Partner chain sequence: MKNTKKITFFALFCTLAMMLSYLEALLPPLFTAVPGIKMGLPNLVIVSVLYLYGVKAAASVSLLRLVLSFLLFGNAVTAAYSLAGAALSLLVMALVKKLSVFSTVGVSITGAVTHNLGQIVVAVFLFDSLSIGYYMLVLTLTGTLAGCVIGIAAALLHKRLAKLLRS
Amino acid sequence: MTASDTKKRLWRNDLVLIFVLLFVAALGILLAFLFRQEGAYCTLTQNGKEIGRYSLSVDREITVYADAQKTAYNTVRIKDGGVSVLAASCPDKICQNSRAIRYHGETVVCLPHGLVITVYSDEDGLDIVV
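If we take the form predicted on its own, what would you give as the structure of this chain on its own?
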């Protein structure tokens, strides 16, 4: 066996490994997509403390203040079974630019204000981690 044959064999094995890893990743994403559950309610947590639990079936807007002076805020909108941040006073506005979330386990986070919005379903289903 020559050095050239060894390199070809290693290259072929690398390609097989890459194919297997891509297949497993694609299968995991497909399973997560197929078995996702619609959310029933969301929780608002600020600095590790739950401040509210709201049904996703009732449209509303909630303003959450991050300080006593009420200068730092997030306005959360629940509409059409989804929840999103409508307005935020944080400088980067990443939470405000996030899409509406509606499936079990999805979250929106505003780090400057310590706000975490998480969607939950009523059912205790199988969690899939990819």
Contents of the next structure:
Amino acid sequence: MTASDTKKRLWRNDLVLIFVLLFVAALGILLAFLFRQEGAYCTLTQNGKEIGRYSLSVDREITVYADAQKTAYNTVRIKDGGVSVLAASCPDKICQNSRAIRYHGETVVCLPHGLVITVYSDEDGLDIVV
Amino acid sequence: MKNTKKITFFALFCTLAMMLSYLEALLPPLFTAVPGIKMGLPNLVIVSVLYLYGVKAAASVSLLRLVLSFLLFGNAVTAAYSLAGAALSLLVMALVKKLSVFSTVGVSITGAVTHNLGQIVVAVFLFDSLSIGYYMLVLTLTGTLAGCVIGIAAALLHKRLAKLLRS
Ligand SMILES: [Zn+2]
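Could I see the form predicted together with the partner chain next, after the form predicted on its own?
First the chain shown before, then all remaining chains and molecules of the complex.
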């Protein structure tokens, strides 16, 4: 096999890799989109520990604190079946700039405060709604 | 003489990797809702060093970049992300390169995608939230595209630098 043959083979493999990855990712995204389920409630976890569980059908605002002095806060808003972070004291504000989430499995993360908001679809989880 | 040249180029590559880290930190988070997950711009330097000098050199530059970024503008969480991403990515790239089934572009793509995979795995454990794993789908798309661009750039760099470095 000549050097140019090898080069051609590598290029062909590259293309196969690109197409396989793009195809798998696109298919996954499409399936996730097609089979997405409206959320019923959301959970708030801080550093992996659940601190609250709220129905998405009741509009409300919840403020959670990440420190004992109550200076590090996230204000979570539930409105029209979606949940988002209305205001936060974290330096990056990524959570605050995230769009509202409303489908099963979606998350909003505040890295500096270790806060994760996750939407769930199944109504059974509503047993211990606050 | 040869050693001095090598050290100089090492320093240059480290600086370049640092600059790319910094640039990446300045950019807004593009497609992911998980803060701290990066596309992996410094991978351009890592891929180049991997092809020019080999795995050991690439690992040194990668580690040095991680430590320096951590000292300059990092926090523990971002450091955990970066370390997992960089380590997995380099390991996979070195293996794939050895198998010689892909060109620089393919190697760079496997590096970019596994870089994201390492970070997502850490995020899943860190936040104890499996749902975060969904973002791997979008990250596979962006990683493939980023890996493509980085691979082409690295191949061009390699072509131009290889002559200079061997003289
Ligand atoms: Zn935040």
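Not measured: the values here are computed from a predicted model. Residue numbers count along the first chain shown, from 1. Heads up, when I say rigid core I mean the largest set of C-alphas that superpose within 1.5 Å between the two forms.
When two forms of a protein are overlaid on their rigid core, residues whose CA moves 2 Å or more are considered shifted, and residue 26 is one of them between these two forms. Taking 2 Å as the criterion, residue 15 counts as shifted between these two forms: its C-alpha moves by at least this amount when the rigid core is aligned.
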